[in-house]
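Presented below, as structure tokens, is a lone chain in the form predicted alone.
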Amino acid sequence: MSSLWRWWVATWDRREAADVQALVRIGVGLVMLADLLTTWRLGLVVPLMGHGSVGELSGTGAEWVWWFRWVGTDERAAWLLFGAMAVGELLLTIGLFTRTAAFATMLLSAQWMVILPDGDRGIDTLLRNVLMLLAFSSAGRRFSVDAALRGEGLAGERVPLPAWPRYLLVLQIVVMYFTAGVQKYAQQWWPWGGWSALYVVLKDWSVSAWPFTWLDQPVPYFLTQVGTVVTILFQCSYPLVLLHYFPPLGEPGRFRRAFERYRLHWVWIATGMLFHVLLAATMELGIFPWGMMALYWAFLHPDEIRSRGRTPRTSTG
């Protein structure tokens, strides 16, 4: 039991520079900007943040939402939890009042989510909480506004910091992966169903971004099952990676030590990376890809940034 507990502290007292966080905190804050801006282009701002009484969408009650409470339930109540949103969302980015700015950022997420719970979607609550982990971190230590007032550039300097947001951020992404891959129960998914998921999804007008008529073909008909299958072997498989971030006790097995040998951790990060870019290619999904690909720095160390990807020796995870 001991010898447990050390582990269990010795993982998560891990100290790295905040590089990582960093720039976690700039690719969530200009996701989110984006996100919101692109409300704002549509004219959505009201219908979509304001009371059920001035919006066209919302229908929740004052009684319900505190920022209604507070503010009113006219038009500029939207208009001002938009613009809150706004400034919390670009002090994140460029890491002026960050912790502040990740925290009230997310509860006024979680308003919004309240006002329009129809609105919100996955990506939205995995950011949330990505925010949270955000207001405890040293994100605002490197690459920020509050690095320079405190007399250290805006680069910041490179000192040793609690790394357990990194690696809690970690577990979670692989969470979110493998539960994603086991609850895909539709057939379609599974050699009974042909493994024409990718197929039926893209043949979908309401989220493919094109025709895709020539998915009919044979060949791109057999890449889309072959991506069916990759897809499936991806997300249920995906915590193996925790073995590369949090080694488990004892001497390392033959498996392990290959895994480590040969940083097998990069298949699933390769393989994720082109996934998401391949959605956001083809479907209209929203900041659901770029979001997931702001918070795939968190599986690098500082040091395999700086060394172009190569895993220095002192460095764990």
Second form
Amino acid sequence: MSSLWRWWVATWDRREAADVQALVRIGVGLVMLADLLTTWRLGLVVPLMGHGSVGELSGTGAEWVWWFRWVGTDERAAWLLFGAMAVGELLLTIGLFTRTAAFATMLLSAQWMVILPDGDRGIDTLLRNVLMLLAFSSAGRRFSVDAALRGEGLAGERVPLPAWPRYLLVLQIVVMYFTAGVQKYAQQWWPWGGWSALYVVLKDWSVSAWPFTWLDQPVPYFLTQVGTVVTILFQCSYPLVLLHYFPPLGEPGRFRRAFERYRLHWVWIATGMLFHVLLAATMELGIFPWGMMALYWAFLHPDEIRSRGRTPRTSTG
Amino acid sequence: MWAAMPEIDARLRALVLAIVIAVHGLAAAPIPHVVTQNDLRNPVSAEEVRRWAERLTALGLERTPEQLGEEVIWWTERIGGAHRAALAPFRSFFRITGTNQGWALFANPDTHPVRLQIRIRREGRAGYEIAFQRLDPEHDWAADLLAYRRIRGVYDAGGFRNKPRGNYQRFAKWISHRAMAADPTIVAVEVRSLRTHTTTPSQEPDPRIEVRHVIETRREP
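Moving from the form predicted alone to the form predicted in complex with the partner chain:
Everything in the complex follows now, all chains and molecules, and the chain you saw is the first one.
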């Protein structure tokens, strides 16, 4: 067995308490539930979840949606889909039948995507990816009704369990940021386009939260240029955090030692949090910033949470 | 035998995860989608191609925007086509589970953004009045609903097209019916897209507003 394969097997065989997986589960469940309740509050259950004949917005034929084939195409089908999703997300949040709830919620959300593809955004795809992960994870072993039913109390027992779902989630977040960065091919993202991308995005009527007429002033415009530079640097360099979570084979050199010593992965985590807070304040992207921040728990080792941010006992993220 | 089980589990898990990561890695690969002639008619894309042609020409790789556009179509057809073909065996899985990769977030900021406007005509009145205009606090009928991300996704795509997409048409009818149901004095609703041009402070301002995709719905007797 080659050393690379041994490294790969060992990387995915790490174990830890399921605290972080549980916190991601609760965060994702709450964000999805909040989004679903917004749909209800705005009176959009039938328009967004219903067949075109009752909701008017969907153009998808019933033959493409198994929910419509099995449940029907009337208003009741839309309300049943809403109810099923609400139950799934609630069970996921409280951790009752956790794996089944995650898997069922993912399938139901996928049906919603087929019913109205344009209403389904990148964050919905990302959260379904996470639900798939949670369905195979130990997220129900801590802070859950499942744990209580196992006789371990609501908090559950703090025993070492497979940690691969958390590391796979870290990889998913890194892939998302990195590929979003390197696909920013429009010139506004680069010096020859005047670093004007954020300015242009904030002037987009549909996604901006405010008119931002004052952005034309020199100082605010300069700040958008700084924001553009930081965004590109932050996203394109994001894979560096993997040095912390997936330490490569071999003895660390000076860079890796310095990276660990000064815990430099926190630069990307902190920048990311700030990035999402600013997005939430300036743009109307719905649950995107909150959904992303719910996943940020994955960057913490369970021992880091217990020691409130201090270095964990393990040096491998 | 049983003592060896954890080792086998770990190897099996590592193998399965290698396959999962390979498939999702392929799906996430930052490969451009297939660009068509219609895509290049979008003023944002046209401006982008023009700027890149200028940039390449300045570097000694002389190209007109038309030539560069043709090359983009040729290359993306092949690369994007190969990417699609490689993912074809997994398409059903992605569709059923709704999982996928592909994160071109704000890759191409819209320099010609569209502003949604909804106008209403009341019984006995000749002209229209504005009921909603995006980011206009004076005209904010149903502003919460129209800002909701899932509704925005329905109307905020394809603003550059010559004809409105089917989704936009359905949205226009739906929101019109909603307005007329809420207020019996409304006899007609007009949904329009106002296309503007964002220029940076160093560029010449372009105050033109192009009214596009006008869809009028009248109350049925």
